[in-house]
Every structure is written in structure tokens, then in C-alpha cells.
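Given next, in C-alpha cells, is a single chain: the form predicted alone.
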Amino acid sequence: MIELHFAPTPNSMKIVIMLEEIGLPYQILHYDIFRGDQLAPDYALIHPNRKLPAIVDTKPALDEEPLPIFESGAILQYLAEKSGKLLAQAGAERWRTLSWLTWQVASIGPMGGQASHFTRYAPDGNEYAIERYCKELKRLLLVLDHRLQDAPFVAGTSYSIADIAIWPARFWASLMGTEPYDLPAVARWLESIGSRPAVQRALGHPDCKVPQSYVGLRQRLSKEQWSNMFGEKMHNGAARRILP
């Protein structure tokens, strides 16, 4: 059983889909960012840096404690290597796949994130900030689309834990206004991830459904929402140190 700790995001909905994808049981148990559940004293000693999505597998291959993950990079590879799925054993399809990956998590994924800060919680003012990280998000979308002019998934001519990681950038994409249909290659690889079983699955569940608070520009915070997730609780939760 892996127990998923979850919350409605780009980066969790990716641990959902290859869970659905290699079909091992798992449990979701979510948390409400906004609320600030990530900061329980106890979640650190899941995930040090108190963010979402972690993993814990309370039946790991070689040791007999449960083992937690964090980073959805991280989780996508333990996964990957468990089930011996969605990533080769070996050889220039493994590297290029790993590549992928972290491009996404040193690359795209930040990018997007900051994007997302700027244009829907910054206080206004942030010109700057939201033109770098957008010109920027627009760049790497991109990168992307050259890639897949020449193979139908980013690491050759597999489906892998890499497509699965850069995928949810669609979100992303369609929140800044860079409508990534317009870009014909990512258009055509959203489509062909979009409508595999896993992911529908994954997309339907019925845990997975996204509130409002979530999604949309321009998000009004209350101070206690601002606190949980920018603010002094979160700067101060890190500063926590919990012994196991």
C-alpha cells in the first residue's frame, strides 16, 4: 500500500496518474494547503521541507519500517524502480528519460510555479516578476514542442515517468494565456496522454477534485491563507526541527 499525501495540484495529480499507471494500491489522505495542514509538526517527518505531494510505502522491497518520499521527481523514480515500469533498466532511453525529468523538476516546474505566484496571488505590482517567469514559461513550452517534433514522448518512442512529470504543465500553460494547442507537437502529445485509461482515471477519481480556491487569476488570500502558504506560519514551520 502507498499512502499518497495529497493536495489538488499539478505536482500531486502526477503521483496519481503513474500510481494509476503501474496499478499499485494506494491511499490518498489530503491535506488543505491554504488551511495549513502541511505544517503538522508530524508531516515534517515525512517531508522535511512541508510541501506536497510525499509518498509513504508501508511495504518497501528491503527494509520492514514504512518508507517515506518526497518530491515528485523523487516519488516518480521510487515508483518507476519498484514496479520496473515507465522507466528502462538501463541505456540511452534511461538517460534521456532522467534528463527529461529533471528538466522538468530544475525547469519547467519551477517556472511555472513562480508564474502562477505572481499572476494569481502577488499583491499588485509585479510587472516584472510576472513578464520574467511567463516569457519564461513561454520559452520552455518551446523547448518542449521541438523536442516532440521528433518523438512522440519526450524521452524517444516511450511513454515514460518523464511525459508524465512535464504533462501537467498544460495547466500552467493555460493559466498564463499561452494556449500550448498552439504549439502543434504539444498539442498533439497532450492529446495522446489525455485520453490514456490511467490518466482518465486518475482525472476522475473521485478524491482528486479540484476546489475553487485552487484554480483561477488573481486569488484573494485571507491573512491566514497568506501565512499558511507564503507567510510567517510556513517561515516558521521550517524552522521547526522535529526529531524522529
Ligand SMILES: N[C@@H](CCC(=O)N[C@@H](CS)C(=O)NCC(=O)O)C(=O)O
Given for the second form:
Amino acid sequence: MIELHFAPTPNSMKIVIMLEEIGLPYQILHYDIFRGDQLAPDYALIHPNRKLPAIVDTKPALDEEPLPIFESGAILQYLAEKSGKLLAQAGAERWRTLSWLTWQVASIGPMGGQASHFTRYAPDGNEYAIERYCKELKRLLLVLDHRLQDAPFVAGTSYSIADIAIWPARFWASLMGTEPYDLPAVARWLESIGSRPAVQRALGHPDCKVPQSYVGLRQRLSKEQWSNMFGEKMHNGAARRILP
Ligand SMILES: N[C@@H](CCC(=O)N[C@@H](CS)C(=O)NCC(=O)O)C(=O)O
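Please supply the coordinates for the form predicted together with the named molecule, as a counterpart to the form predicted alone shown previously.
The complete assembly is shown below, putting the previous chain first.
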């Protein structure tokens, strides 16, 4: 059984899609990140950086102990290796998959996250930051489009964990006026992945509904929500060392 520590955001949705694709049994444990559920002391033992998603494999292959894994890229690789699906075992396709997976977690993910922060949560008057991150997001989507003009999937001929990692970009790209459907190859790829039965099951999963506070531009957070997500409570959470 895989326990999935989940918030209804693109990073957690990658893992729901993957679990639906490979057919491993899983249980979703829901976190309200605005309420600060991720700051509960014990969660640091699963995810030292206190973000979502994380998983706990209650029956790992080699260890007797339940195995926690954090960072969506590492979780996708772990589940691919455990199931023997969606990551080639060797050769060029494997390395293209890992290159594009790393591009997602190191480039379009963080840039999209900053674009999302400044367009949705930051106080007004951050025009420079909004322009910088939205422009960079658009540039990265163009890089993706060029790749997808040459191949049906990012790693080449086969659907892989790299496609699963990048596909949820559609959530925030369209929110920020960087409409990915304007890019023809990206649009074709978004639709082909979006119509997969596993992706449809993930999107329709009753535990994956997205509340209004997670979407929409210019959100107004309460002081408590702000502190949990970006302020003092979030920083204090990292300041404490939690012993196993
Ligand atoms: N690099 C991480 C990013 C995780 C991340 O930033 N998760 C967000 C939700 S999408 C989160 O937990 N935010 C809550 C917070 O920052 O306190 C991954 O790929 O797993």
C-alpha cells in the first residue's frame, strides 16, 4: 500500500496520475496547506522540507520498515522502478526521460511556482516579478513546444514519468494568461495525455477536488493562512529539528 500525502495542487496530482497508471493500491491523506497541516511536527519525519506531495511505501521491496519518499521527481522514479513501468530500464530513452523530469522539477516547476505566487498571492505592486516569472514560464512552454514538435512524448516515442511530471503545468499556465493551447504541439500533447483513462480517473477522484482558495488570481488570504504558507508559522516550522 502507498500512502500519498496530498494537497490538491499540480505537484500532488502528478502522483495520483502515476498511481492510477501503474495500478498500485494507494490511500490519499489530505492536507490543507492553507490551514498549515504540513507544519504538524511529525510530518517533518516524512518530508523534511514540509511540502506536498510525499509518499510512504508501507511494504518496500528491500526494507522491512515503511519507507517515506519526498520530492515529486524522486517519487515518480521510485514508483516507476517499483512497478517496472513508464521509465525505460536503460538506453537513450531512459536518460531523455530523466533529463525532462529534472527539467520539470528544476525549471518549469519553480518558475511556474513563482509566477503563481506573484500573480495570485503576493501583495499588489510586484509588476517586475510578475513580468519576469510569467515571461520565463512562457519561454519554458516554448521550449516544451519545440521538443514536442519533434516527438510525440517528451522522452521520444513512449509516454513516461516525464510526461506525467510536466502535464499538470496546464493548471497554472492557463491561470496566468500563458495559454498553453496557443502552442500547437503542446496542445496536441496535453489533449492526448488528458484523454488517457488513468488521467481521467485521477482528475475525477473524489479526494482530488480543487477548492477555490487554490485557484484564481489575486487571492486574499487571511493572516493565519498567509502565515502558514509564506510567513512566520511556515518559517518557524523549519526552525525546529524533529527527532525520529
Ligand atoms: N519540488 C517539490 C515542490 C513541492 C511544493 O512546493 N509543494 C507545494 C504545493 S504544490 C506545497 O507543499 N506548498 C505548501 C507550502 O509551501 O507550505 C516537489 O516537486 O515535490
